[in-house]
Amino acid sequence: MAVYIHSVGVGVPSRRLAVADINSAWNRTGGRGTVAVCADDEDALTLAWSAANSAMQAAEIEPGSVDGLWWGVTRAPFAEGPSHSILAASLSLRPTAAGALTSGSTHCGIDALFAAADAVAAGTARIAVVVVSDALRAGLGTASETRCGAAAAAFILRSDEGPAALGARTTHSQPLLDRYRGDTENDTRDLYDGRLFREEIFVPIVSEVAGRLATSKPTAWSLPDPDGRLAAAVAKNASVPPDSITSSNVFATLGDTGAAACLLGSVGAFTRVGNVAVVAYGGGRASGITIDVNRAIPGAETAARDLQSDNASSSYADVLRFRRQLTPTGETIAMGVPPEAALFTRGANEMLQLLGGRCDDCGTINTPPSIHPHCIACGGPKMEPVELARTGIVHTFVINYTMPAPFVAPLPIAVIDLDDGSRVMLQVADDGSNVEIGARMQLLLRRYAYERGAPVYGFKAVPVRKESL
């Protein structure tokens, strides 16, 4: 049974960080471009279900309708714990929907799109949902730290004819150790020996998947690129043209973003008809697919403009404080329940789908619902669940100055009307310099804190950007 994409997304983190501020930080000259970090409320999660959210929407498909979630990252926020499931429950999948989390390595971007696809050819997905994202760090002070980056991209595969197939897949795999992450370690460690790396495992390997691909003459490649030199190399092999790889402004932009470069590459290519070869690369394993578009992806070109946004720059010690490589000394404030405690469990639905209480007799919205079981406007004790507007109005904010470590002042909290007629009141991101009363928000999912080595997530206000009013 063929295999249909019938839309994209991709998701970008908010900063950008300069290449030549690392090599300063480290006593070295040069270095162009910048590559996409997260802030401190972001990772592969969230930037995932932005990229998720964003095709099913160009799909226009409903939440509920979803018969699978197929998520590939190298490193679940979770390293062992409920990462597919808090996504699936914020993207408001029904909790029957099926799927799989692949990770390990960043060849597990492919391995997530080659799963949903044998799901949805198999008959046990009509609709499914294919998500790739990573935010890796890479050591201090390593060559992979000028190019490592962040992003996540979608696909929406189905069945039914849409306007782009998946087409042929080949994959080839040796035993062989390059970049890893030990059991016991946060960071990812540097190429042993990078010209062995070029020369005896890469190159010969995304060569010979590339060399089976072009036998279909694709007139557009997606291929893997590390350092921003292999791609280059590959293609001098496999004989393909250097103008049809779009992957390039992609990693030009954003850095290598690791099990979503797969995807992201191919970004720029849906917008025409054409013929677009994929390859990915992790873990010595090099995989293959081509796509054939007979006609514009919806989502695509929306993608497109959002991998060459501009984005607020941050700078190294910022960035490092983002990913927890440099923290504050002394004592910490722990929050008042853990996790895995009944508050979060029996709250979890209402934080990761942002619900609020409709009231039966009066139709007032009241949230959050846990916090008051009668209504706040009749007293009625009957409510039901409703998922609130994602878009709204500041009726008025503070902005805290002064905030116990691992809260990070100033930390900005407004109350919210949106559009449904409730009112809610949440964290800003950023540092509330953007923020006024009778702004235009949008209320994205972000994470909250690190709480007994468990990240917590919840949704924030962030404003609309001007391009999208």
The other form holds:
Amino acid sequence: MAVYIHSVGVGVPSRRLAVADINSAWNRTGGRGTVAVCADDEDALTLAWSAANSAMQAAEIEPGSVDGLWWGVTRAPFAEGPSHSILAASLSLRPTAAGALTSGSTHCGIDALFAAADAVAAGTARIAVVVVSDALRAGLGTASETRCGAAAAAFILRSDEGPAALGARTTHSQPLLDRYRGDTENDTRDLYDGRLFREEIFVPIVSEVAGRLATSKPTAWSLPDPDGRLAAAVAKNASVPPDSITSSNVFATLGDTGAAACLLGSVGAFTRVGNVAVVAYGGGRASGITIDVNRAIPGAETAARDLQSDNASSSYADVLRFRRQLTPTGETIAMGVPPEAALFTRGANEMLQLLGGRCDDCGTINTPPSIHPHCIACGGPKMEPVELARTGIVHTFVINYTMPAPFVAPLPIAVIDLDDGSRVMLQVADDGSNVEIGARMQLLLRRYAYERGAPVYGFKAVPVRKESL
Amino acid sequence: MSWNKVAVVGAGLIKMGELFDQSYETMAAGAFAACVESVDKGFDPSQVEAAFVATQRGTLWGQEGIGGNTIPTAIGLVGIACTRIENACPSGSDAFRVGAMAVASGVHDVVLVIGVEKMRDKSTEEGLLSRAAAGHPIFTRGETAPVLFAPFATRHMAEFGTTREMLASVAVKNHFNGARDPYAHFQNEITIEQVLASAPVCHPLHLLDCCPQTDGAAAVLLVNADRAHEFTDKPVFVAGFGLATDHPYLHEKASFTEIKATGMAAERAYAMAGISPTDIDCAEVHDCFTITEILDIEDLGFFAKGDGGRASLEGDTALAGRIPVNTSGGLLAKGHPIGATGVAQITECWWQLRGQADKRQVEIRNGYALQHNAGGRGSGVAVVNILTNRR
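Let's compare: the form predicted alone is above, so bring in the form predicted in complex with the partner chain.
Below is the entire complex, every chain and molecule, led by the chain shown above.
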């Protein structure tokens, strides 16, 4: 059965880091451009949420109609925890949704696409969400530190006819060691020998796959490019015209986005008719697939714009702190309630899906439902569960400057009147300079804390950018 | 026609401050001794039948469990009935209210109400600020105490044109009063410029808009009004009280320009005392932050809604103003040892009504003083007690 792409979405982190800033910290001069980096409340899961959310909106599908979520991320932010189910719940997918989490190397992104396509082709899923994301964390002072970026891309796949069809795929693999992170290590090591990697590992393996795809005469290419020069070497071997490589722009703007790079690099080709070759590499494996684009894919225009968006810059020291490579001496204040505790267990869904209870008697929305057996307005005892609106305006706010570690000032907190008439109080993911009474806000999934090794996710408010109003 | 079934015949407190050298028990004993000392005709401690102790954070900050048994031993009265009251910032006010009800019920004739709080035995980070990490993230994380009040300031400023200078004038006035109160934590006067220039704590509140962390204790003696003259010729009577609650979380508030529980508690207390806000000669109100006092003086009916900032800036609440507020220095200058705060405020009212407030003495025309606390999450608990020197 044929498999079609119905929409595309991307998730781009809010911060950029200048390569020159990293270089100067290591007493090296120069370095051009920036890489995309996560703020301290973003990670590969929140980026995946943004991308998948955008793709579902672009395809105009209800989350409840999704049959499965296939997520590729080199190492999930919660490597042995409920990463997949947290992402699925925060996207409001139904509890019976299937899918898989692929990881292990940057090749996992295309693994997720293949697995989802197989499920749709086999008829076990009619609507599949494929999302690929990464927020790479290179070892301090390694060469790849100046390249490692962060972002996510998502597709909605269906068996129903759509604007683009998945074509032939191919894989080539060799049991060769390249860049890796040991089992007990947090940071990715440098290459043992850059020339060895280029000449004997990357270029031969990727060229093999690219050469096979080249026979179908693709009009656009997404090629892996971990160091900014390797894609050109592959292109030369496989006779790929340089101006057909749509991924170059993404690498130049965001850096190496790991597992997300293969799909992100093809987004630029989805706004027009053509035959797109998508190639991924990681862990000694390369794989490729062709995509026949028959008309512009919904979401592609927005996605291409999001990839170029101009975001706030952060210093190298900030980024190290965000990645927890720079931590304060001494104890940080632990959360009053551990994330494994009963209160979190009761509140998990209402937190990740932003649930309220609408009073049967007076219509007031009470949130969260688990602490509101009676309506705050009329005392009524019957509530119907509802998902809260995701946009609203600031009623009042503060900016907190005085908190113990791990909190970092300034931290704005706002009371927001949501468009459905409910009211919430949430942290604002901003330094406060864009917060004012009446400001329009949207609610996005962010990471609130790392506690006892577990990331804790919930919604935060973000000022809606003027241009997207 | 006031209620007047219960009389206050003694009141005392210890000097407030960072009392690193005093234990919880020592502070309690000091306040009790000061209270006993204040009884005009002398008082034998063994006459105390029951005690109500207000301590808000005793069991939460790593001290031994403070139940009903710590205080009797600390003040040398082991064996008496004793109950701990914990009701957020109004714990002391509520202990007073419950104590008054115990006397009015006829069960006890002589009741001690004592408030004791150790705020500084833990570092600021591990103590008061650790609230930032409290609770489920869905209720927000980073919610330190100023976060509970600063949103009201933001909204009050936007709706009524209240300025930072108006907020600052509250701190200036309360420090002026505190400089005339030998029991106050801070005894220095400050200027509006100093308040404006102090470090931001939680926008729009700056350091001098915030009360300090203070250790302290205070105690008052309640007796059946018919027996008041056994102890003093100048008794002060409990004219009325009210306690009210509102939703605990800020996102459940209908309004960010009022503390609803304060208005409801005041209405109940005025009705019980049979008086109106214009009958009050002076008031000790909850000024944990400058904005809180502005909200209070509106919600208690002293000024129209939205007029509190102007009234503060123009001196209407100063010692010689239309309605003197926080003559003791308030929480901002005298300090806010949570459980002790309400009881210490009662002590100030007692002194004012008896003409013993020295450099802070205000003119007592109608014979009524009001005491108020609001607090808990979302300021969802408020207590108003009204005292009078008339029966």
